[in-house]
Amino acid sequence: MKLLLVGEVRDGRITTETAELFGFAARLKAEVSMALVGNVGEFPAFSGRLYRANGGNEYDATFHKRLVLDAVERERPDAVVFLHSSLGWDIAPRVAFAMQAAQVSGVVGLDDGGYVVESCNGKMRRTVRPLTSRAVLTIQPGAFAPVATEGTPELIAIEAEPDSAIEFLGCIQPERGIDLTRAGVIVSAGRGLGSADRVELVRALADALGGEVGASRPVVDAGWLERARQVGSSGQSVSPSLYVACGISGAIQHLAGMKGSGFVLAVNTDRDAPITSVADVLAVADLAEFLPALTAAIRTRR
């Protein structure tokens, strides 16, 4: 199998998530080439062709599309693979339409020749297979572990003049106010709590443990907790010594943000929830009963 990986550059550096594209390719034992836009001093180590274009900017969909299609014409890959990022969301459909190829978005796994994607807000997974000879894929950050690669790519410059109708002014990190990345203990609230008033059970446990309160995206979207506390691929990436997941199903986007945690305690009524795949201990219990009991026990010992 032959893949064209589309790397990403931010602030003059190749993003760390780009290495996950190689992890995906390794699972398929695929031959790879890469397309990259941006002025960078170092390139990823791999054996293959790296198509690059200086000029343009790091977020110019029109310019990126032309580069990728030029590389596709030269490489004739079986699939073009993007990260499931804001850049991938923007460019992958344009490339798929130009190639008249099927697109599969948000790939989290491989199964019997097909691609596994999530559905029903992460509660279910389905396996799909493109019916076109070539495909465009986006892979979820955190779904495929980076792999160590080696080699020196053959650099191939592509000359293209930027002609975007949009001027890129730069990226601005949102003001977070709450820095979960330095927390040693995080107790996170998930939709399984059932209602906003039960967030106080999570706060009480976090307080007893001397930790911070985190949240899954559904909890933030529901307005139960502020967005600054969101953990996941669209929130903060954390690495506490102890992570307590309260009523969190374990969507791949959430797992991507807490995969660096030391010890994971999951509290859930569903013993088959995806969070169990990363939990060191699973407590199958009613949160309204378990959390106050655990909080009281911890306070008694302190």
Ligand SMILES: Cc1cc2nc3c(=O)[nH]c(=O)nc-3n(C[C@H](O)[C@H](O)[C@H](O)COP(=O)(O)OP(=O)(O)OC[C@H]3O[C@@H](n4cnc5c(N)ncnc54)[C@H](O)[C@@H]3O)c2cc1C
Contents of the next structure:
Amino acid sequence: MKLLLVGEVRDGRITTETAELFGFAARLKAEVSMALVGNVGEFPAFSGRLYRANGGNEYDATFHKRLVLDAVERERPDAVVFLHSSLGWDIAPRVAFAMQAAQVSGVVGLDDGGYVVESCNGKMRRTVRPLTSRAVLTIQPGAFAPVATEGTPELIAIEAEPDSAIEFLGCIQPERGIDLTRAGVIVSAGRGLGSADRVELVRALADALGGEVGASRPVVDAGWLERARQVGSSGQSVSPSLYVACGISGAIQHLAGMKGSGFVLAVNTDRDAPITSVADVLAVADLAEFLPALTAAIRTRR
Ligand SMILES: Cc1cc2nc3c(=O)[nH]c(=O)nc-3n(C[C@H](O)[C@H](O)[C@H](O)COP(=O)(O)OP(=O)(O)OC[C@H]3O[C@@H](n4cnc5c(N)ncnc54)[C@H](O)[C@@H]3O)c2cc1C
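Condition change, the form predicted alone to the form predicted together with the named molecule:
Shown next: the complete complex, the earlier chain at its head.
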């Protein structure tokens, strides 16, 4: 199987998630080439063809799509693989349409010759198989472990007319108010809290442990905590020595941001919640009872 991986460049560097594309390819034992758009100082180490275009630092869907299609034309892969990122989910359908190829979005696993994708907001999984001879895939960050690759790629320039219907006006930098990446202890709030006032239970435990408060995305979307506290693929990636997940199911997008944690305590009423796959200890309990009891026990020992 031949895969054309579409790497990503941010701030002049290849993103760390790009290595997960190689992890996906390794699981399929596929032959790989890569397309890369943007000015970078160094290239990924692998043996294969690297189709690259300088410029294109300001994202433009039409231009990027044409560059990827130029690489597709030259490489003729069985599948084009993007990350399921804001770039991937914008360009992949355009490339799939141009190739008249099936598209499978947000792949989290491989099963029996098919691709596993999540549905119902991560509560279910489906396995699908493209019926076209070629396919376009996006893979969920965090789903495939990055692999170390080596070698020197053969560089091939790709080109396209920068002919767009959209003018780039500027970027808004995200708020960088709260840096969870350096926290030694993080106590994170999940939707299982049930209501905004229960955030205080999480905050009290974080204070008792001398740690920071984190959150899953629904908690942030509900406005219970600031967006800068979100942990996960579209939030911060953290690696504290202790991570306490309170009422968090363990969706792959959340695990992507916290699986580098040292010791993981999960508090959940569901003993089969996916968070058990990364938890060192699972307390099967109602957090409304468990968190105050744990906080009080820690305070008495200090
Ligand atoms: C493109 C994309 C990017 C995303 N990025 C992120 C991201 O960066 N971070 C992120 O977190 N999510 C992200 N998500 C959302 C993600 O898919 C999940 O929907 C989300 O992580 C679920 O949050 P949760 O675990 O808090 O809620 P749920 O999945 O609803 O889980 C709630 C948990 O609480 C437990 N529970 C309920 N009541 C109690 C109680 N009283 N006591 C104890 N436990 C209880 C339940 O058993 C359940 O396991 C993203 C989704 C997409 C599509």
